[in-house]
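Consider the single chain below, provided in structure tokens and representing the form predicted alone.
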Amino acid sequence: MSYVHHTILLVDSDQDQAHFTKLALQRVGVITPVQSARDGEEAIGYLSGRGTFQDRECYPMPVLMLLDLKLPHISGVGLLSWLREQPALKRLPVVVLTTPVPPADLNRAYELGCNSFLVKPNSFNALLVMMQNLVQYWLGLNVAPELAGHPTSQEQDGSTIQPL
């Protein structure tokens, strides 16, 4: 299966393992481009269309936020935090996807709404698994929400969310 109309939004500094998601993503079928940030800065200007971010046809909004903790200049916690406050934001689901944490860091990322959070593995095959998986549930089964002013996924293509 492909998926289309459904930009995910990579925030990883690690731009090695960006790379292998990105192309983990491409091969269990995502085909959308699956846009970049390096970093929490970075992410916060994706995510209000500011400065080279403002083209929505080039830098769409994301139906998916896939975030690692680990980020220089705002943490991975601060952007999940600022996220949450924005209105039109704030219910863009989040996966967090980032190197073993303690545990209050896990259950901070719960407290300010992650919506998943997984470790991310040691080999390419594995990192191959969880995408496949997290891209069935995320953009196969789960109904996306509706960020403010930003149709989903769903209205986008046209179709109408349906019962099992």
Second form
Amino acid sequence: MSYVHHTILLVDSDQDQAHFTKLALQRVGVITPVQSARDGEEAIGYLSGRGTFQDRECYPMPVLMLLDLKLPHISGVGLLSWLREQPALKRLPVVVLTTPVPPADLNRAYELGCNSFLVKPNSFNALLVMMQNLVQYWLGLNVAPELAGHPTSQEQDGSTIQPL
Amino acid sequence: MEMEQAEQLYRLMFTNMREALVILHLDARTPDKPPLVIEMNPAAVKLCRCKSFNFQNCLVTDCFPGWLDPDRFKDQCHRLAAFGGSQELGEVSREELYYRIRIFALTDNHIGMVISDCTRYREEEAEIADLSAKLEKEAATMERRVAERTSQLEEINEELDSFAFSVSHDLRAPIRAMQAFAEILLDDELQTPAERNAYLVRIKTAAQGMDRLIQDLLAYSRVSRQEITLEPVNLDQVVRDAAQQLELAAGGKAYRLEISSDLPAVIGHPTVLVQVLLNLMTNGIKFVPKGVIPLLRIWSDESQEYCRLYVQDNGIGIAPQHQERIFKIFERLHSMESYPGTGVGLAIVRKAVQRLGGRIGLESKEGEGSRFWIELRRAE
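Complement to the form predicted alone: the form predicted in complex with the partner chain:
Below: every chain and molecule of the assembly, starting with the one above.
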């Protein structure tokens, strides 16, 4: 099965890991280009459609965000907490895909409404299996919420984390 | 026992008591009349201030002037004579001695009075109070020290926990990358030679990064554990040595270095200080915007006791909210591609400066360069 209009936003500061995840997603049938952000600021820019990200043809709103918690500056948890406070974005399904973190961060992520929590496997083959399952469930079975296309300027001002 | 002998024994007993004993007479029918002293033992005579003691019409307040309130004493005596019993009249102090006075009913018309010296008792009590106070203070100090120590240990434990976590994370990241790249290379024949080559390069990069991280971790562990003997160190020499090593470390990268002359001598350790300086200087020339030639300035500022050595750069600067974070191990503010590193360098620097008994800090604004300083005790 292939997934055509399903933009996934991948937030990971480790470029190798991001590469593996993208490659794995491609292999399991995600045809829509996987969008990626290297840190929290870039992800916030993408989601709120700032600068070049205004162009929603090239940078469509994602139906799913894959989030690594280990990010420079704004942490993954910080990004999640920002996201849940954005009226237009707060329903976006977020799957944490991270290296192991202390239990406190895991619990915090759930408190902030992550929809699933996955730990990156060491092996690429294991990652393939994981992405296969993930795509089948989140892009296939799961019914996505409605998202507002573009956040209003007022909502942008309501952001708690100012991009640096 | 014959009456006479008994009488004699009672009298001897009365005479030889160390407590002052006084027998008072009072007329129960005339409550306004104060009690009169009719008998005293030698111990009581010693305390008596009444020069004309005659056993008949001597007032208690004459014998012991100022010891008792005359009216209250009179009432107390009459009450006892009427109802019986005994009463403590409290303590009186005279010439640095303390006396405790007790009266009790003998007959309807007679009252016995005992004056006992309680000075020693009081002294002991004071001593006990003193000792308990000391003990309490010591216990409090001890408790505080235990609490301090506990919180220190808790802090160290937390540090160790997060350290172990970060080590495993940062060491496993390159392993995971190598494994995954290798798997892709092994399983897949779809790749072009260029892609395969790129993957191999990334495996090599990951291995190199891991090696650097292990080396940095060892350096960190060394600076945390090695025995450091503090001695006077000439900062001129330290900065010169660090500058030489920087030239090697920079690998041909252009930079400018301005070192003020006449840096003082401080208390420290030469090799550790060179390492600290080298790390700060390496950072200084590393974190610059693309195309900017790094400029490092080094100078010192002295007070009577301390010396502050400044290392200033013209780099990208550090926002205030990150200025504490950067000293933590594995903290990196930038992505690997923009400014590669292990996130251990400044942790080593801070640990080293702590080991030298000094302090470290920085002043910086984003986009305006950073000014790191280390503060060390001056050598005489």
